[in-house]
Amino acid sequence: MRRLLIDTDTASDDAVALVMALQEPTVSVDAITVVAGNVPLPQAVQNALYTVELCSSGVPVFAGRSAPLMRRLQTAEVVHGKDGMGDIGLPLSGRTSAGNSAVDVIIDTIMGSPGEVTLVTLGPLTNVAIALLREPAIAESVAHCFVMGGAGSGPGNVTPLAEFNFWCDPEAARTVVRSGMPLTHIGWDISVASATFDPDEAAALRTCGPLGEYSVNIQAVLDIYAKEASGIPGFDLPDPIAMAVAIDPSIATTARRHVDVLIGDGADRGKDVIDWHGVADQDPNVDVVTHVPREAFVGMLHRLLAE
């Protein structure tokens, strides 16, 4: 059984790969590490804890950085609604966390198991930025880490350039694709092409039971923003698809290259520089996700779903 470790800033796309990866028989989660992003940091943990508890989980989750490295926090509430879960009134408050010590958690999970935890992350790289600069060790340590985040070969979504995740803490982000940790990224590009949900799909999705109704209902306010300001028929789960890589790789077609992220304040800011076509005289160091088949994602997202 593979080990996973969840960093997670969870709103609704995120609470969604967090019920994945809890109901697959096949991984065990070590734990939930939260940061800020999506929202500020402690509706993020108690939107996690919220989740843990649907799926009659223990897992332990854990609050982390509360700002990114340089930067003030700028949230995408709009996106997800105010509570990051589609202000459908869940009760999200008064839930408590296992404790203040995401960073610790990240280095000690992956440095006392060397080569057996792989890690997924769903939001800002803040925490697991810190986490390398205090132990760099966790570089080659961490079995692999999946990282949703970046724009892929697509636009973004918060810029014309950028993904949200990379935006919202490019420094944090630059500091891990620099790390030399053997990483996965799935871009919102994959998302776009591969996990977006119009009524009819959504209504299928609720047909898989109570954690069905679940991850639809909670797309209220992500699935107006994305038909009036992204343009696709519905909402789209772009942490979930990502999630889906991290549990079964073979599903998706990767291509070897050298990336890195653009910083500074100008409209690039976050933007994931892919060199494509190999002209730039670096070694490639990150695995890009360039394909998900929607079957394989949509059939694997309905089996968990219906657990």
Ligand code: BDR
Second form
Amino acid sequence: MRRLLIDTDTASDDAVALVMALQEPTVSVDAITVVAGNVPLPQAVQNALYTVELCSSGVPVFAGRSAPLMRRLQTAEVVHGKDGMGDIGLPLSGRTSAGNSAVDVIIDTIMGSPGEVTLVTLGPLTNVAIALLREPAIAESVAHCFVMGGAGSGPGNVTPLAEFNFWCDPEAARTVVRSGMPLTHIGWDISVASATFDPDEAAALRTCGPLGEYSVNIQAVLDIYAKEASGIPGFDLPDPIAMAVAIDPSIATTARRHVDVLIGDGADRGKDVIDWHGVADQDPNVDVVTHVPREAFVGMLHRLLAE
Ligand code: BDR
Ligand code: CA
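Provide the structure of the form predicted together with the ligand, given the form predicted on its own shown above.
Full complex below, order starting with the chain above.
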């Protein structure tokens, strides 16, 4: 059984990715660590705890950093709702996390089992960057790290060039990308290409049962934002398609490329720079996902939501 450690700024699409990992029989989840991003940290922790409870899982949830390394936190309630979960009235308060030691948990889990733990990151990379700064050896000890972040070969979703997770904490994203960890990059381009859900496709997801209903209902605000701002046919699920690749890497086509992250301001903030044609004379450091067949992702999603 592969062991996963999941770092998340839990909002509506993160929650579906958590459900997938908790439902997948071939993986076990050691812990869920939470970071500020889509919503402030306390709300993200509550959203993760609610989702774990919904799945009848005992996986511990740890709070981590409440702000990016060097920048003011800028959240995304306009995308995911005030509560990050579509503002549909879920009881997202009052649950208790396992502690505030997310960074220690990342270090201890990876260093305690060298080569055995796969890290999956679904939010800004603040927790992981701090873990790397404290214990650089986690870069060699982690089995692999799957990162949902960066715009890939497409446009950004928060600036014309940048994707939210990298933009929110660009210094952290750069720290992780440059760390030497074995990394797979799943950008927002992959989500737009293969993980959007129009009303008919959303209705089909609902037929999976209670977890299908949950997974669609919490996208209520994202669905409107996607159509009106992103110009896509309905909500998209970037974190779930990244989780699908983490669960079964064979569904993805990848290209080994050199990747870096810009840490300026304006258009330079958080842009992933992918050397597609090898013109920069730098060794490739990342497996960049270039394609995931929609059927493979949606098939896995239906299977896991129906279990
Ligand atoms: C990423 O940003 C957040 O809005 C989503 O949860 C996802 O992790 C997509 O850009
Ligand atoms: Ca996320």
